[in-house]
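One chain is shown next in structure tokens, namely the form predicted alone.
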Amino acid sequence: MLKARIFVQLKPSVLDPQGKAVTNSLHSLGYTSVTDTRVSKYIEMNLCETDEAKAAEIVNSICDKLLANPNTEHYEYSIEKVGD
């Protein structure tokens, strides 16, 4: 079996709203020296696959069809071995 932890976000050009609410929170509670939050997604999925490169094809599908956005987000991935 093997695990992907896929890590998406927004591109550095798009703007994060969540991310600035998330910083004005963080300096009405004295934490001033915040001066950016960009908020991300991190999916872990595991895979009943022993092939790593047939992995890789699967997480870059779901990737590209479902968990991230092409136009406003990119996303990174790893696989590893999980149990026996």
Contents of the next structure:
2 protein chains.
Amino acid sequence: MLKARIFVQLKPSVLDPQGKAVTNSLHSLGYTSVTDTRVSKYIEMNLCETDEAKAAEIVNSICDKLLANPNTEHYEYSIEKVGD
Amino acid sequence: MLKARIFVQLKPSVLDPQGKAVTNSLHSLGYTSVTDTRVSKYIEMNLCETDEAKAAEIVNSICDKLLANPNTEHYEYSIEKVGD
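The block above covers the form predicted alone; next, return the form predicted in complex with another copy of the chain.
Whole complex next, starting from this chain.
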């Protein structure tokens, strides 16, 4: 069994309204030392595969086809063995 | 300047409908080796602080008060120096 840890983040040039809202809320709550916040998706995925190279190929394809919007987001991932 | 990397995840005992939907979509697309998916939030936050202990205290407080739902979610974070 392999576990993929996938980060899907907005590209740095893309405005993050959710992050901006969090920053504004934090300023309202008195946390004035927070200057910038970016909110992203983090996805953990188990795969019934033993070959890490094959799993990487699958995860790449999954990110391209389903998880990330190529216009506004980029992704990165790592793959590790878990359990047996 | 310090950067906090915060993970807010559903507790393992809590059903993740978004993750379940992703798994089902992937099966429909032919990715049958994916057995389980959990979707979480990943937040990067810059803080104008120099003291890591103080920053950790602030981030803890922010997670408790705004970012995580203590009933269903848990969080973890790391803090590192960036830039000057």
